[in-house]
Every structure is written in structure tokens, then in C-alpha cells.
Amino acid sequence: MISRRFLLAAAAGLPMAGGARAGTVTDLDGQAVTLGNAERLLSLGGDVTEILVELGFGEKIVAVDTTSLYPPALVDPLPKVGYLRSLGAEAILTLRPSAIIAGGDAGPPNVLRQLRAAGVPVVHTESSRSPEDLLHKVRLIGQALDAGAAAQALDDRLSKALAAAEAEVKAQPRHPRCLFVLSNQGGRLMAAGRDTAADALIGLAGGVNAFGAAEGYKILTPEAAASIAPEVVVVMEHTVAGPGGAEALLAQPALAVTPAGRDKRLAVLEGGYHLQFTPRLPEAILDFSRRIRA
């Protein structure tokens, strides 16, 4: 539990307004936020970090969370404040940020409230599950930082690239049935249904989420796997990093009986690149589309 004394002391030590100025926005939590000073930005979320860099604020970032992995030359040397979903206010406040830009999954909520109570402006943005979400986030962050021209330029570039990616995907004759497996714990497979980033990416890449009748992440039974008959199993890198690798995963009873298991068809993703819906989304869509058709 963080003491009120610590919060107030940290707030008193924040840089005073007077550097790069910013605008007022209403964020995900319904808060009207005016950053005032954007000289010491703390970025929470890999998508947020990449947007800040694209908008020209990379040199203003003083710390990031552990999901912020790109661009490595910028983020690797920076202090890390912990995992996006399990942050601590004290660790953040010791870095004396003048403002915080947070992704939709940043939390827990009480930590964001503690940061605001300490006097730190926090812009909490929504999670991205579509290209439209990404473009909205670009515009929101641009408005908060009084960088409307840079945000509009990025919006235009992304819109054109996303349209080109959509056209290339639509020209593909096949729509593979894909199954995204989030984790494998002792043979218990957790798969992605609808309303997940994986489901959104599969659709954008021209695939069909074979587990789309489920909502969120659910345990996949061998019976369910056999009935949905995925042609491609999709996993993140860490899922196949354990003993036996991809071969051991595809040999699991829930997958071995599927067309993907029999044909050894596996697409391995880099989570930050493919699933965070960053400004690299157009390239990520095309890369994934090619992987599920390989």
C-alpha cells in the first residue's frame, strides 16, 4: 500500500509545466486530461511507445513497461517499470514523469488512480482490436501532445498502407481456418475465440478463426479441436520455446487429430509485432497472411 505522503512528495517533485505543451483530451476512463508538460513522458504499452516514436516524441520518453520492445535502440536502454497489467505506482513516481500515456491494458485501475492522485496527468487509451482503433489512438495521442500535424501525417500514411494490405489480402483465393493457441500448460491448451487481438488479426489477414464460436480465451478440448478442424495452428514464440518445440505442441491430443496437426502446419508469431496493433500493423497483416498460407 503506497502512503499518501509518498504520493504527495512524488507529485511535488514533478517537473513544472513549461516544456513541450499539450492539449486536452477525454480518455478511456472519461477523464478530461491536459498534459501541460510533455518533456518527461512515461509510455505504458508497446503500441503507445511506437506511436510516440512515430509522432516524434521518442526522445521525451524516460521509461517504458516491459511490453515496449520496439524500436530496440530506443527502448532497450530505458528503465522498465514492470509488466503492463501489474504496475506499481511507487516505481513509476520515482522516475518523476511529467505525463503518462497508457495503453488500454495498463493497470490495475487503482494504480492509475494513485498516479492521478499524485498529480501526474494520465491519458489512458483504449485497446486496439481494429485498424480504426489504431487510427483513433494516433489522433488521440496527437491531440494530447498538441501534435496534430504529425498525427494527421501518420494517420494518412497508415490509412494508405492499411488499404493496400486489405487489397492484397482480398486478392488471396484461400481463407485458411486458423486456431490461435495462447498457451500449453501440461497439455491444457488455451485458444483464442472472438473479441481477442488474435481473432482480429486472423480476420484482417484473410483467415477464419476456427474457434470463433467461443468468446475470449477458453480451454480447448480434443473433441472441440476435432470438430472445428483448423488447417493452421498459430502460436506465439514462447509457446513453442519449451521442450520438444513445435513438434511436441502439434503432437498434443487436441491438435494431433486436426488437419493442422496431421500436416504439421504451424505459424509462429512475434507478439509485439503481430498482436499489439502498432503503426507497423499494415506490415504485420501482410506478414501473417503469408505465414498462414505458406
Contents of the next structure:
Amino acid sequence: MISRRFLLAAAAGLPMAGGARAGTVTDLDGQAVTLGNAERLLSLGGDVTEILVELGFGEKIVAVDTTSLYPPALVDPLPKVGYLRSLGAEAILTLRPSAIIAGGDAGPPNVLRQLRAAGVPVVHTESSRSPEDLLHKVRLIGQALDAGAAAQALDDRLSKALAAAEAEVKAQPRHPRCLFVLSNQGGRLMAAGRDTAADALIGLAGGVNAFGAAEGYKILTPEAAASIAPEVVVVMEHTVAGPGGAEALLAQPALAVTPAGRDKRLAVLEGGYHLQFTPRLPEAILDFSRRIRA
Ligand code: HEM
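Hand over the structure of the form predicted together with protoporphyrin IX containing FE (HEM); the form predicted on its own is what we had up.
Following is the full complex, with the preceding chain placed first.
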């Protein structure tokens, strides 16, 4: 159905604010995607959700995943389709989205294929592991939604703020050795090596990833933990939400012997804010940089 907003804008020859018209883009999977109707958007990933809101499409979002936590006034009342990395097609299709914008970590891949096979256009954007990835994602989503001018304005604002954050971090004399722990199951610690959002954030904040010799997420043995000697342990809130909380994590034999364990230095992050590389990334970098130096 053609919306009243579309008819009015078309009649007036105006670009459509929060537009219903959309362009064609080539996405992460090499798919040429045209979002014919962007009236019922389903957003997968906190980064994507925040970009959609910044571009003026917040009102068009009909459902989100559970990593979309901001802005709470918009996302809290919306239906949730599950965790970004373990989605199911049925829960999504029930919500009748006219288009899906998915962050790079959305999956598993067969679910995105099922959604496309069901006739729903899916724009799969890349994972953000750098400020450039974030800016590229802003432009891609802007193009897909025919909101190039809004995307350009956001790109300009973010580029300036990111450059300012980079300059502030560069002025810091210390480079704390950080260890990001994703999970702690019965003392088995899973830690972030290279090519993870955590590794990228540590670098952007002027720290050093103590586990940077590893690739991706790997089990951290007690011997390895002792030898890499982290000064700060970094976790997401939900990782230390269980019994004993942060203290229990630092008391793990593997961590207790490290400088971070001895000095009880732990930085607790909001996964959605600090690690999803949203348009709030410049503030997230500065906030994290202050915490690892505190
Ligand atoms: C049901 C609970 C959850 C499970 C089982 C889970 C599982 C995982 C796993 C397995 C990874 C590693 C993926 C990889 O190997 O690349 C991961 C990464 C991540 N998760 Fe979750 N997660 C959960 C909840 C959350 C929540 C609530 C958030 C944030 C709002 C979140 C944010 C992230 C982020 C940002 C990463 C990427 C970290 C990086 O690349 O450094 N997760 N999660």
C-alpha cells in the first residue's frame, strides 16, 4: 500500500523525511538488495538500530533483537526476536517486516537465507571492527533507505567526533595491558584475541590487548593468563551478573595471579554501548579509555 506520506511527498516533489522509498545496495553477502517498502523495518543489532534512529527511521522499526538496547524509550516497548547470533526465521517472519537491516554478526547464515527465500529483502551490513566500518555502515544503510543526505550529515558529525577522540587518546602516556573476558563457565575463561570488537576497542582507547597473539575468541589457560600479565580485566555486564559477580571472576585462579587480579582492576562494559560500534562510539572510546586508566 502506498503511504499517505509518500503521496504527499511525491505530490510536493519533496524528498521523504523518514522516507518510504528506498535505493538498491550491494550488501555484505554480495546481494543486490532493493528495499521497495521501508514502512515496517526489522532491525538486527544494536549498531543498526541506533543508526536507523539517527537517520530518522526510528518510527518505522517494528521489532528488534535483544542486543538493541538503545534508546530505551524506543526499543523497550518493541517485540524482541531473540539474540543476534542465534536467530530463528519463524519468530521474525511472524512480525511481517517489509525489510530487514541486519548487523554483521546477525545469524546463523541459514536464517538470513530463509528470510530472503521468504521474500523479505535483507540488507546484511558488515561487523564493525573499526571507525571506518561504522562510517561505511552509516552510508550503506542511508543509501538503502534513500536517506543519503541524513547519512552524510551523520558521517560528518561522527568523523569529527572520532578524530577528536583519537587525538585525546593519543595524548595519553600509558597503554594499559587489557584482557577482555567474554565468558566464564566453571572457570573456563573465553578471551578476546585479534579481530574482535573488544580488541578493536582496546586499541582505539590506547590500551594493549594482552591476549592479542590469539585470533578471535579462544580459551585462556591459567598458564597463558599468568604469562600475558593483564593489568585490567574487561568484561560485559552480563558476564559478571551471576553469583559472586565481578569479585568471583577476579578470584578465579587463572586471574588471581595476574596484576589485574592482585590489584582488583576490572572494567565492566555495557556490551551494546561499548562493543557494538554504534553512533555513540566516540563517547564509548573516551569512556573506556578513562576506565582502563582509573
Ligand atoms: C544469551 C546470552 C548471550 C550469549 C550466549 C552470547 C554469546 C556470545 C558469543 C558466543 C560471542 C562470541 C562470538 C564470536 O566468537 O565472535 C559473543 C560476542 C558478543 N556479544 Fe554476546 N552473548 C549473549 C548476550 C549478549 C548481550 C546481551 C549483548 C549486548 C547487548 C552481547 C553482546 C556481544 C558483543 C558486543 C559481542 C562481540 C564481542 C567482540 O567481538 O569482541 N551479547 N556473544
